[in-house]
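Here we start with a single chain on its own, the form predicted alone, put down as structure tokens.
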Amino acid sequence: MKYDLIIIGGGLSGLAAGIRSAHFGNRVCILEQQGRVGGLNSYYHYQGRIFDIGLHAITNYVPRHIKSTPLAKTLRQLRLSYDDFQLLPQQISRITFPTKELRFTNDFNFFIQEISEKFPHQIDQFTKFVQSLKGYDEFSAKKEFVSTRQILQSFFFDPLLIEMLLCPLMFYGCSWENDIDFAQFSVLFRSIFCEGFARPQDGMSKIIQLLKTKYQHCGGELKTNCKVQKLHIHQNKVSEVHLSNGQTMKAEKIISCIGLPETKDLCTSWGGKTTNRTTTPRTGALSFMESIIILNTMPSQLTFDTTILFYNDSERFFYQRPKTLIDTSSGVICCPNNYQTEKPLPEGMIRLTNLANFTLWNGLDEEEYHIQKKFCLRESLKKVERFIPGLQDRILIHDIFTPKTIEKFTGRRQGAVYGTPDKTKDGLTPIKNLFICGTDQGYLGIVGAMLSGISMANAHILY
């Protein structure tokens, strides 16, 4: 059977570019190398509880009143309701440095506030910053990159309002060292200060099955527990798809979600050259280690009611592979128990993520793997003590990724979960019905990522 289009990788991007392409009478076929879709936000059975992967927080979220925002349009185009994300706001997070911290909500004019109480002499230049930033379109700026931290500079002339902001978006989608293109900036300002933080009443299952249902439903096919060994390029376009399994198949266009220079990795050639990278994509080379704790105990008893804690124990933030394990110099500190709901989580949990460095972490054998995973779980629980007193005691059971899970699970070259630093906005690669999805086309988080299978196929399949 040939296929109008084939999509490589059952994430959020994929499952998105699915549904927009197979409701408009398109053959698509995804195929999927894990036995369960969601790619990077799906989930796992662990000691009788499910957990999510990749969840934090949903970013972009705003109420539904509001029309004209990613959320709205993703909604919109996949043909969904706002009822069925069931989606809970944040109560309030914050970013803490050693002499200021700035608080934020769902709604931009708290940390307007914030700003003007503990920056009061850069609130007039925060104010002209935002509205720069209203009409600028992230997706037709220039491909080059565009360092944020200089046209920081050019509004502030406080290095630790530069930090603060800088600390919270890099955590949550930034692919470069100690330093973010504009345009990824912009995206990130925008989708957690302007719109904010939410969580789904029952985690990304419901979500991931909503949305497989869906795509079923529009006459989409799915192979899961099938993995692509190689691309046929002939003629400069895709002529061949060949399974591990030693199936082939074929389709008219391909779209890729499973990162750039992975999927440059299958292809059997890959020359010329886009208009907004070079032809050989970097490794990303930032990875993370997360920890999920599970507590005998509400957060709430312990006196913490933040949502997510952004911390860095320096003036200056340094966002970079770290030179040990892992770094507990600066961190984010999750509690999916303080969303607003009226049913509350039945257990208390927190997540915990700092820095990791792949090449460390894949370079132990597998005794001292699991003895330096307790480690530096320690490690950072020391310093999360300083604002969730008396932690430590109450857990009841706790779980682990190391960069070298990510790699094993999501494919993601050296667990870079952010992917590489050469994103193509326009999702063309130098393959000519090869296209690119996902966090390698500049989309970022959860509604990020179904808005970019949404803009893919609408761009090159329904176009």
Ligand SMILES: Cc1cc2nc3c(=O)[nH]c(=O)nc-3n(C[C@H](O)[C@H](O)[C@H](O)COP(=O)(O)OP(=O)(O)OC[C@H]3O[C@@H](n4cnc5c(N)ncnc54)[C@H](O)[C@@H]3O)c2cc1C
Second form
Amino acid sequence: MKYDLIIIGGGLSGLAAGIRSAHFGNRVCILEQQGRVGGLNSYYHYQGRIFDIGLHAITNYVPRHIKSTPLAKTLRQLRLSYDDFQLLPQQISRITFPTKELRFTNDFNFFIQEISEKFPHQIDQFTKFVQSLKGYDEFSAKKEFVSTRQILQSFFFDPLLIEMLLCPLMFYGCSWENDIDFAQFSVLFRSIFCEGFARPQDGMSKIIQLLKTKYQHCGGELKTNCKVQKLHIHQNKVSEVHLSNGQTMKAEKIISCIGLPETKDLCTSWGGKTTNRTTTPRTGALSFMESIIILNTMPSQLTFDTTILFYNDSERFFYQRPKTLIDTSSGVICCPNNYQTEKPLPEGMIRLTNLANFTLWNGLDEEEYHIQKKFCLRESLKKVERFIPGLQDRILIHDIFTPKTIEKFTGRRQGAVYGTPDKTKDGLTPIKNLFICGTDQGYLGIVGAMLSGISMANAHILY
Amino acid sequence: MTKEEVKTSLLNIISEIVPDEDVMNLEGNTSIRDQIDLDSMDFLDIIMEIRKKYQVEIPEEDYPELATMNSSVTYLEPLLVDK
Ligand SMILES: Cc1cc2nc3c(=O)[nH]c(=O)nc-3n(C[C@H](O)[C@H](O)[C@H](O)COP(=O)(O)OP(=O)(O)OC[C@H]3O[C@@H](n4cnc5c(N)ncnc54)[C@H](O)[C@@H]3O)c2cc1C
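Form predicted alone done, so how does the form predicted together with this ligand look?
Next comes the full complex, this chain leading.
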């Protein structure tokens, strides 16, 4: 039997593409190598608890009545209702540098006020900058990389403000080292500063379940524990999909959400005589160590009320692959308890993120790997102590994942969470019936990934 | 389908796509997009839902016919008469 569409990977973008395509009558099959869908934003069971793999926050949060936003569009296109996500807005987040701190909430005016207090000499420029973003259309943005640092330098003369604006946005979605494409920056600026953070009441598991059920109700087929091993290319088209269990499948079109270099690796040939960036995408350099910590107390007891805290130890923020296993000179501290809720989580929880070096982690033997994980967690915690005093003595359970874990479980080369810096914004590949959605198409994060799946299904399957 | 049924069906389709909008009180001769929040993605979804439900293709040059409720019903009625 031949499908209209095979989707490689059941990440959030693949699921969204699947829902759209199946809803309008296409025969669709999603192939997911893991036992569960959701990819980088799925969940797992650990010591009797459900842990979210990626979730710090859903970005792009807007209240119910605000329309024409990425969140509202995503919900409409997937025929979901606002209540389905049970979103709890954040309390307050902080960007903390040695000499200054900027706080932000889901009310953009609060952030403007904060800038005017902390950087009074730059507030007029900031207002101008925000105004210029409004006229900027990310969707029709140029394919070439446009340096955000250069643009920011043309607006602001205080370098500290530039670093402080870049820090959270890079941590939450940048695949370039030390700079970011301006189209991507403006998407992130809007999704984090202008809109905001929220957490689904019960974490990602309900949302994943909801998307999966929706997809299956639309008639979509899902095969889990099903790894795509090879895409056989004939006359510049995918003619057969080979699975690791020896089976082969056929489809008119293929959408892949596993990443551009990763998809290229599956193809027996990769047409295209030109060597532009989409034909030879680089592997992303950036990955992270993520520590999930359950406390034997509540964060409020430790007087920590921040939802997400981004810290950096110097005036300049270095967002690059570190020369050591992890880089604790900057980091993200997320507290899932600190969202506005009437049903507090049963236990205190803290998540820590630090930049990490894939090659170094990958080079350790098994014993050393486990020793280093513990050591790095301790180093990471030392830096957190000044924000959450007493945290180190309150740890009940922890789980750590490294760039190596990320590569092993998601197939993302070198654990590059945000994919290659060489995005294919139109989703096209040198192979005629093969398209890319998700991270390497250019939209990432939870809402971004879904929106990417939607727009790629619309562009290449439906319209 | 009768004119009335075409109208009901269209209203149902629109309210499925934009469940948070007040579709039932749409004024017949005013542009739909001036009355409720409906972007171009939503508009294309209406076309695709009609195609899915009734197997009718609406060519792109006819999209302006679907500007108001009344013009939509007038345009769709002959196409849906046997459905
Ligand atoms: C630690 C961490 C924290 C994060 N925090 C946040 C956050 O707080 N907020 C936020 O919005 N985003 C966050 N993200 C980012 C977000 O998770 C991703 O941007 C988004 O989920 C990417 O979705 P995707 O569909 O592009 O790809 P993926 O989720 O990577 O999906 C790809 C899927 O393909 C499968 N696959 C791979 N190879 C094959 C194969 N050969 N055959 C079959 N299947 C295959 C994988 O198993 C996976 O399920 C975080 C990510 C991480 C890792």
